[in-house]
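Have a look below at one chain only, the form predicted alone, in structure tokens format.
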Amino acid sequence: MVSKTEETQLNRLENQVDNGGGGAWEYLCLVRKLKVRRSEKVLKHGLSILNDPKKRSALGPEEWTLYEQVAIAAMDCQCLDVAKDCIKVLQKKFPESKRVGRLEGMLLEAKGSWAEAEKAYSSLLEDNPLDQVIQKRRVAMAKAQGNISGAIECLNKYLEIFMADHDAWRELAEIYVSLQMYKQAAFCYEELILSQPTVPLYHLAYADVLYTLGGLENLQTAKKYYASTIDLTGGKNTRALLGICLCTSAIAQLSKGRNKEDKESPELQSLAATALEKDYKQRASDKLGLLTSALRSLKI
């Protein structure tokens, strides 16, 4: 995840390069370091270096890294001839390279030659079954073809080997949510929270899934995770504050007629409602009336 400072630095460099102030190579290096996709800019500024023999030779061994970066950006932009030319240069320099083999498979994907791409990836995996990049490309390829069940199968197999890959768990969770398979999504978020307990996004997503599943136990647990999201964000997560209020209302409905011991203290939801109203006053005062009306309908 890119920090605000890194994003500011990247945008500043991008504006500098776009306005002819130099620094194209530094910009391309930062894009690679932050692992962000600025494909059109990478293609434009990368080609400006590769097409200038003097600038290209000044890169030394980094020249080949730039060819790879431009090839991927060109595929993103559907400039397949440019990608093909870059890959040819790399093939000539590194004729037996598995890394270049991956690029060849990606080019086949970009062309929509799914069967050929699958064949190329399978061949590469025979030599190295633990190649994470190719495993992920197969997931992306299944999704691109609309084969969601195939993507789920590939991701589950991948996670059996690479259990610490947070991005893969999150991807799987989001696919399950899109298919309304909330129990499976909840399991994925539990794994993410266990491995990264201080990331508020996972607490919030887990709470949302539990709230959607419903039932008294799930709602009570969802409320706890909305509360932990608020704690981790210093009380600044509007969605989690609203989640507290929604859970409280739903729990109250399900707890009617139960013993007083089963009912929860109104303090937390009162604090959440007050914080929500304060937030709306500062950022969306014209919507404050709607919020107040909604909270009143929840009997908070």
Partner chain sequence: MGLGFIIGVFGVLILSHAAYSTIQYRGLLKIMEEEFSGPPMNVVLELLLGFVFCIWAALTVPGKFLSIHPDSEENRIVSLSANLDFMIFNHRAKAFPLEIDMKLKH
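What's the form predicted in complex with its partner chain like, now that we've got the form predicted alone?
Below you will find a single chain and nothing else.
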């Protein structure tokens, strides 16, 4: 999760580091803490720290964490030589470590030698069959090979054991959305909302899925979840505001012929529209015309 203050801090540090202002280690720590994917920058700045013996020894035991971070970033950038060197150093320091074994497996994955990677992972799983990270790697490997149904099957099996793992639920939901299996995706997002009810982005994603599914009942639920997203973000989420407008017009279109038995909160849409107009005026005044014409076409 990345909150607004953390995001601004990250952007500030990134700017500072890119312009040679120092603070590379703080930046790398923040990237690790927030779990964002900035492989190119991590590789560049991490390597410059690792290649400077003075800076490296100043880190103390954190040095090894940095080696791991740089190794993964290097694999992500396909700089396999660097990754290999980092893993070699770690291997020397921690022989027989599972975590290093996992890195070696990932290196095989990055090379594209799937069979060998699979062999490495299954030998690691033999020692500890409940290793969550390695089980997740197997799912990722199936996905990388294009075997989406295999990945889903594997992930479902994993989730039967580790039901509280919300990252895995999110991954499953995203896979289902990519396959346009919205009902299943909706189920996953329900799980996510149950486990972390204060994360507005899950509410938003659930509402998106329901809106895509369509149908009067789903649209009404989607509108409620867009409203809860607005509640949790204080109205600063543009997508949720637009979602409210779209849902209202879709509901109005669907229930046009029928008698309107439940005319619920007619002011919600106008409030959302005013909030949107205000937001656009403040941040992108040149696009205000587009917004007003879009909103006008929605109001029937």
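Numbering follows the first chain given and starts at 1. Worth saying up front: this structure is predicted, and the values here are computed from it rather than measured.
Peer 1: For the rigid-body movement between the two forms, give the member of G146, L130, A164, S178 that sits on the hinge.
Peer 2: Among the listed options, G146 lies at the hinge between the two forms.
Peer 1: Give the rotation angle, in whole degrees, of the smaller rigid part relative to the larger one between the two forms, based on C-alpha superpositions.
Peer 2: Relative rotation between the two forms amounts to 13 degrees.
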